[in-house]
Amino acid sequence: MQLHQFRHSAFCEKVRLVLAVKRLPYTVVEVTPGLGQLALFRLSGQRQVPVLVDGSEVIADSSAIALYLESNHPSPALLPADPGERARVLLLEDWADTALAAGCRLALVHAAATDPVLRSALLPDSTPGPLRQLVSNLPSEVMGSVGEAFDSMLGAGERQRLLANLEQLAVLADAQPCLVGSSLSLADVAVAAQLGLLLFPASSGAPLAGCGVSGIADHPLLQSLFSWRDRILAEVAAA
């Protein structure tokens, strides 16, 4: 199987748990903002990340690679047999994919508009030297503009909201090892992964790990939730 992804999209995150806790073998295309995505549109037609190819099969868009995945390979299960758990880790899985993502996004990009070291860090690796310097070393009454317009997107409405889901996502965290019955579902996995866009795991690499959104990645009362998603990330490294 072939991943085409853009590495810290939290979505293709979403597909690489989901390949891990299957322990499914499977290499990486790493797409090329652009051309990259041209190439893309020719192999799945769309642009966006993740594509899964496997054999004839296209595969695009991370829930449906997952729901693929899980049909195709249903031993570890993430999908609980029993229908009421089962509507509820997909409920959550769709919340997770959209509010949560939209919300988790804008409050990354209006981080990095301040952050010149996450905004080098979060370039695709095939970016050339200079233009990561170029990148990082913007003015900042420029990137002060850019940090503004998304302070527009992002109001403090929106933020509130977005803290107030993940302080009672903290809560539901803190109550149960797994957000849905006593096993590892695709709502965790789903969650975990759009966390990563808040606070950046150790699997991120250097300088990334540790990295984080101000005001949430260090929110004293969303420090079990990020640990949640640490255990969550480990159990997966070790199924």
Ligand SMILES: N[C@@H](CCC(=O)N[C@@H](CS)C(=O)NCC(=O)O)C(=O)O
Given for the second form:
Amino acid sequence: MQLHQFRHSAFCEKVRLVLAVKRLPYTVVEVTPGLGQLALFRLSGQRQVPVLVDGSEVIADSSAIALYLESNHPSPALLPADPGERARVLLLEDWADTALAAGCRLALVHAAATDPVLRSALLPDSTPGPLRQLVSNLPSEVMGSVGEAFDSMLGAGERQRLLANLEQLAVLADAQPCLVGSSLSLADVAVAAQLGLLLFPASSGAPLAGCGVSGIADHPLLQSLFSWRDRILAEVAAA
Ligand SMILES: N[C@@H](CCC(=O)N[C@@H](CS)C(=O)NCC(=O)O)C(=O)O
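Next block: the form predicted together with the named molecule, after the form predicted on its own:
All chains and molecules follow, beginning with the one already shown.
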């Protein structure tokens, strides 16, 4: 199988985690934003990553890919057999992919506007050195006003809502090792993948690993949530 991806996309991380749990071998095709997405459009009829190619099958969208892998490689299962638990997993997956994803993405973009290390590290690996340098050296006055523009997108209310939801998630993760039932599910994988935008895990490599959105990555009430996330990633790696 081939996974067409952006390395630091949370939706691509979600698919990599599903592939790892199921111990499926695959190769990665790093898509260049812009030009590379034209080729992706020709391949899949749309321009977003992730896209999985399995022989003649071309599947776009992380949830569609997860369901495809679940039906073709059912063991180990990431969707519970019990209908009630399965419904809770699918609802949590959808929340992670929509509201949580939007909040995490805006929080990260806002943080990158004011943090040159984060900004440069998030550029695709194929970015030429001089351009990378230029982006990281953008004057702080310019980036400050970009930060203000993002402030109006991620208003105080949005940030408060993200924080409130993360605090509830921390309570849930403190109460039980997995979000639904007693074993790892697609809900854990989808949530863990999005949390990677707020505090980059070790697998992001230098210099991103350990970097994150200040005020969230270092929030005292959320430390147990990030530890839970690290435990989920360790469980996937050991699968
Ligand atoms: N619902 C999709 C969302 C995928 C998505 O938002 N992909 C982003 C990267 S994180 C993308 O390809 N953005 C480029 C674009 O929209 O042109 C999924 O679950 O896979």
